[in-house]
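Encoded as structure tokens, the following chain is the form predicted alone, with no partner shown.
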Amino acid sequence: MLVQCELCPKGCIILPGHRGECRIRINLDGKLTAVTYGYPCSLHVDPVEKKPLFHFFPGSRILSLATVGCNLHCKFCQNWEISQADPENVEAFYLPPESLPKTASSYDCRLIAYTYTDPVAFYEYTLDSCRASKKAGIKNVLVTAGYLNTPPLKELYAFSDAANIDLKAYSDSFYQQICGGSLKPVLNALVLAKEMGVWLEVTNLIIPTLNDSDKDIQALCQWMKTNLGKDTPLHFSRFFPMYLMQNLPPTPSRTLEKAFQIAKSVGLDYVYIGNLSTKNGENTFCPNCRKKLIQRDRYVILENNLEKGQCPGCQTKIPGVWS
């Protein structure tokens, strides 16, 4: 018997014994089964800045996990060995949702990130883990491309505290040709996160010749300002040759610095540069008096001058979740 998956916009119709595009939902005897449920393939302790989240418990340790599988097929994926793999070909271990809070505590983590591949692909495991962790007083973070239908996304956001969502380009053709998806569901996911009170930060990986023109960057920034607000942090990330895109060079530093300037000229208050060492690309400044509030070096907090979430100089409230 055929089954149809209603989780993401792809709506895969799956033959008996076959799997959907995410590789982890299989039609077993007419029942759609998520075969990676409870079986992560990666478990690490990271700094929260690595997600990247710069306005959410800075300096904190975060337990990060993933299963195999992804419902997008980005040609530049840095975790393609697991995101584009079949579950039977990758070693995994048993970690049920109810055990996750204790595991996080054992590593002195009060935050958990569902990351590396995409938590919306291993949705059922993510949702049940978020429920168990929230009940235990642990914060849940989604690091995702946001490619999910609205009803399941609403349910997941209800148990999520923060998200970093990849806005890969403000271009539907880019999503179709480079990622095997579409733009509109991602925009919906971004707006819904703000509406539901999930702390949101956005990442845009700038890839030479594909989404790096001034016009591309300005359109993305303008959409963010209009729909998410000027106080939503934006992280421009440097591309390195990877997976099916090893023919392109790394993003030039001048491109990232120009993107930074475009975002600021559009009116975004909190703009960052990742995967590249710059003088101020990782630091947080007060948008009012320009005082340096948080100084970072890669994933390390060197200085934090915030006082109860405010600038100590002019008392401007800085948006984020600070303690």
Contents of the next structure:
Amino acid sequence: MLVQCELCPKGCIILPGHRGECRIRINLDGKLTAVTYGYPCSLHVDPVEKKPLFHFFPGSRILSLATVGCNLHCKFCQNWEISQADPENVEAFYLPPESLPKTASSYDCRLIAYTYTDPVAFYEYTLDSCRASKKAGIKNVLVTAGYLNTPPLKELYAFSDAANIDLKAYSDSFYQQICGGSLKPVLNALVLAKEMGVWLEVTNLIIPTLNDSDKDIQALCQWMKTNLGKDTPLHFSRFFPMYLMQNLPPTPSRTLEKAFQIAKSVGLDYVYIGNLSTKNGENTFCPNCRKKLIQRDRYVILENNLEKGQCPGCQTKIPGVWS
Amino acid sequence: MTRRYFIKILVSLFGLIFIANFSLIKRILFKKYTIAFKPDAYPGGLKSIDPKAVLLSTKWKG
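What would the structure be for the form predicted in complex with the partner chain, rather than the form predicted alone?
Starting with the chain above, the whole complex follows.
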């Protein structure tokens, strides 16, 4: 019996014994089976700034996990060894959703991130883990490309506290040619997160020659401002040659600084530069009085002047989840 | 009605019948799932969780 997976916009039709594009949803005897359910292959304790989330419990430890598999096939993937692998080739732990809150607490983590590959590919495991963790008072964070159909996404957002969604480019042809996806579902995922009250930060990896033109960056920032609001944090991230894109150089620092300036000129309040040490690219400033509120160096908080989520200088409320 | 129009209508009609049948065939042949079943076992090898391995995976202690 053929099965059709309706989880993501790809809608894979899968022959018996075969798998969907994500490699982890397999037609076993006419039943669609999520073979990595309960079996993460990566489990780490990270700083929340690494996700990156800069306005969500700054300085916190976050238990981060992933299973094998991804429904996109980005040629620049930084975690391709697990995202583009078959589950039978990667060792995993057995960690059922109900054990996850206890595991997080044992590592002194009150946050859990579903990350590294894409939590929407191991959807059932993410959803059940989010349910169990929320019940235990632990916050759930999705680090995702947001390539999912709306009904399952709504269900997942209902149990999620924050998301960092990767907006890879504001271009459908980029998604088609470089990632094997399309732009529209990602834009829907971004807007839906905002509408459902999930704390949202956006990451854009800038890749030389592919999505680094002023026009591309301007369009992305303008769309963000119009649809997500000027107070949604945007992280420009530096590209390093990886996987199938080893022919391109790392993103020059001047490109990232230029992107930063464009985003600011469009009117976004919270813009950051990641994967590169810059003077102010990682710091949070008050959009009203320009006072430095949080000073960071990579993943370390050097100074946090926020008082109850407000600027101590002018009492402007800074959007985020601070404690 | 000219012969040309007749052929056009005929082709359109065949197209419509094909599309209608295709979705019908799809409905009969494909079982649709959004939520997948849980597996009986993991297809890859299993390793036990070593707490030290997890904590040593980052030097960052908060």
